[in-house]
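So this first bit is one chain, no partners, the form predicted on its own, shown in structure tokens.
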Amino acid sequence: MAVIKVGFLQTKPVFGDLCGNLDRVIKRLGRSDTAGLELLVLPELFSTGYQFTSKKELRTLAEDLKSGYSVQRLSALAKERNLHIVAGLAERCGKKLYNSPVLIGPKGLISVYRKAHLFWNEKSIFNPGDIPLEVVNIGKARIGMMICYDWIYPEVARALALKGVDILCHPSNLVLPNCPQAMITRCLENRVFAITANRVGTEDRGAGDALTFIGKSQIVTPRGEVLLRAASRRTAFAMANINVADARDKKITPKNHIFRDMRQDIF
């Protein structure tokens, strides 16, 4: 089975600086370190900033997927290192604004998932989402895409196990404390990678409370391992071989299987 190399870039965005920030994650992976990287997540709203206090001012920075600045940097920069990206992006589709992370790999857009669990002011900025659940096969893994709040319902990642998921790739901007541990738990009881990609920082936009935002981006093993955690208030990359085949085996014990065991007739 195969081995990848994963990573996540920990980043902290200027409120409304697209290009800004688009520079200074292309820039911070052409480093020496990042050499290798084959899967690459990225925080939630990474290319705007998250605080919006307006649906037009969120208008006014929503990107069209198919012909959108970061997505096409971000095309660019997936072709030129043969890598797969997942970003958090602010979609404008009609009249519709949508909190989405998208997969791009060396051929372009892929796939897209719209948040469907809205946290907070977002209920009043966001449409909620409306794209099923979807796996992905890049060729050495098969991954599935959740985001921020999602870590919160059990369902998210379940479906996705259910549907074959080896990494759930998760963009986030996390405010409370409790993700990072509960994200463990996801992993176990589904036997699955998962790479989170949170921001650090702090944004007061007089859009109600000043959100700090608490790092602590990780890659964690099907057996609830923290390969890697990054700290709370810097910005930072990490990088991480794992063995795809460990997703694959859903055996606790011998006589023990997470799925077959599953006694659905009594829910």
Contents of the next structure:
Number of protein chains: 2
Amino acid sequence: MAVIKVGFLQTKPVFGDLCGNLDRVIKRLGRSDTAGLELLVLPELFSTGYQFTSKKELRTLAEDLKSGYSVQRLSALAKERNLHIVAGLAERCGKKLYNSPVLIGPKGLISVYRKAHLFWNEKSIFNPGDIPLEVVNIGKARIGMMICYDWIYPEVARALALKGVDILCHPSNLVLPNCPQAMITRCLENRVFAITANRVGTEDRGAGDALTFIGKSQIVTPRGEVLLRAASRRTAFAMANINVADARDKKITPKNHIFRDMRQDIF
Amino acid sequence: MAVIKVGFLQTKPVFGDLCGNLDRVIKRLGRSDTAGLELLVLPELFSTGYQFTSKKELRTLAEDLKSGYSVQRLSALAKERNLHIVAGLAERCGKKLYNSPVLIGPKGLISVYRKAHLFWNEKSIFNPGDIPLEVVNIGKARIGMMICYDWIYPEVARALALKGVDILCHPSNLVLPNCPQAMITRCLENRVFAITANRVGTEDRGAGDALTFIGKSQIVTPRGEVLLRAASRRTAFAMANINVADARDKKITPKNHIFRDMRQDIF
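Could you switch over to the form predicted in complex with a further copy of the same chain, since the one displayed so far is the form predicted on its own?
And the full complex, kicking off with our chain again.
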């Protein structure tokens, strides 16, 4: 079974500065040791920043996925480096506005998921997602996208696991402290890998409370080991080799298969 | 809404010594400050010990719940102290043998659940449970029983939460390290309390590997706070006041209700 080199970039976006935020991602990768990197996860809304003060403001910064600035630059990056990238974008689709992680490969946009479980004030500016959870085979591994607050619903990771996911790709803008530990539970209960890419920094755009993001981006194994975890306040790039076979083995003990043992009849 | 005083007893059973194990529970409570205690959780198989070497041995020690020794003594204890007790027993029912947590009140046996997700060698000696998960109103709170390895299935706590549980009562004989942290996730994702009562000590009955139990019994709040956690190697009694209202409030933020927001349509 394949070994795949995966990584995350923990960023500190400048609100509204699409060009600068993309430049900083590419610059950071350029000065990091990225040799062999095959799958990279970026945070939620990494190119725009998080705290939109109105739908109107969001509409100005959101992009059509066919022609959008971030998709174009990430596609160029993915092509140049022969890489798959999962990244969170502000998506505009006709009159609708979504908080959308996308999967981009060397040939461009492959897949999109739209945040269905909107958190707090996101409910006032984004439309709720309308796309079922999906697992995509990128060659060496089957990946699935979930985003930020989806962590609190075990049904999300479970649905992806039952569809055969090996690696949960989890762009985030976390402000609450609980997710990094909870993602360990998600990995254990499904025997899958998870890459959470979070951001750092504080945004205070005058529309409410200042938000401080907790960092702690991480890669967790199907056995609940934290392979890598970034710090809380600094940007970071990190990568690791993971063996996809570990996510295909659903045995907790020689006699316990996590899915075959499940007793739906008692729930 | 009611405040209820709940506790756990972390024990170190002597294998096969039903009388002694009950004596030790009662003695320990007698010399602890238990004033006001209303709900007590004991470990899985607390009266028999864990590592049965054969069905035959299990049959000898297992008890009929109507007339069994442990049920009788726990019923007397519950009556004397005006207490509800959740405890894990080896149950014999006709030809079947179950790993069963029971709920006992001042008037005797109230409810039983039979372990459905059997762990490792339990599969060779116990019958799998055949009773749906149930929530019982004990006056001040609605409690639900799950047992040990059930922790790994988010569906168990979720099913109980959707049935209105306030407090997950979770007798355990944990040997793997992950459960205490995972139960925090179970509380967060359902906004419920959880009381895990685990045991300590090592059993080596010559039938396989020695098993060392990890202790760390705990009480966790709907916000994922660990109110109390016992040590790994010592017996312990601990109790805390909890406000049941905290488990009835399913709001994560003013705009996020954990159940109403759930997007079944995308799973």
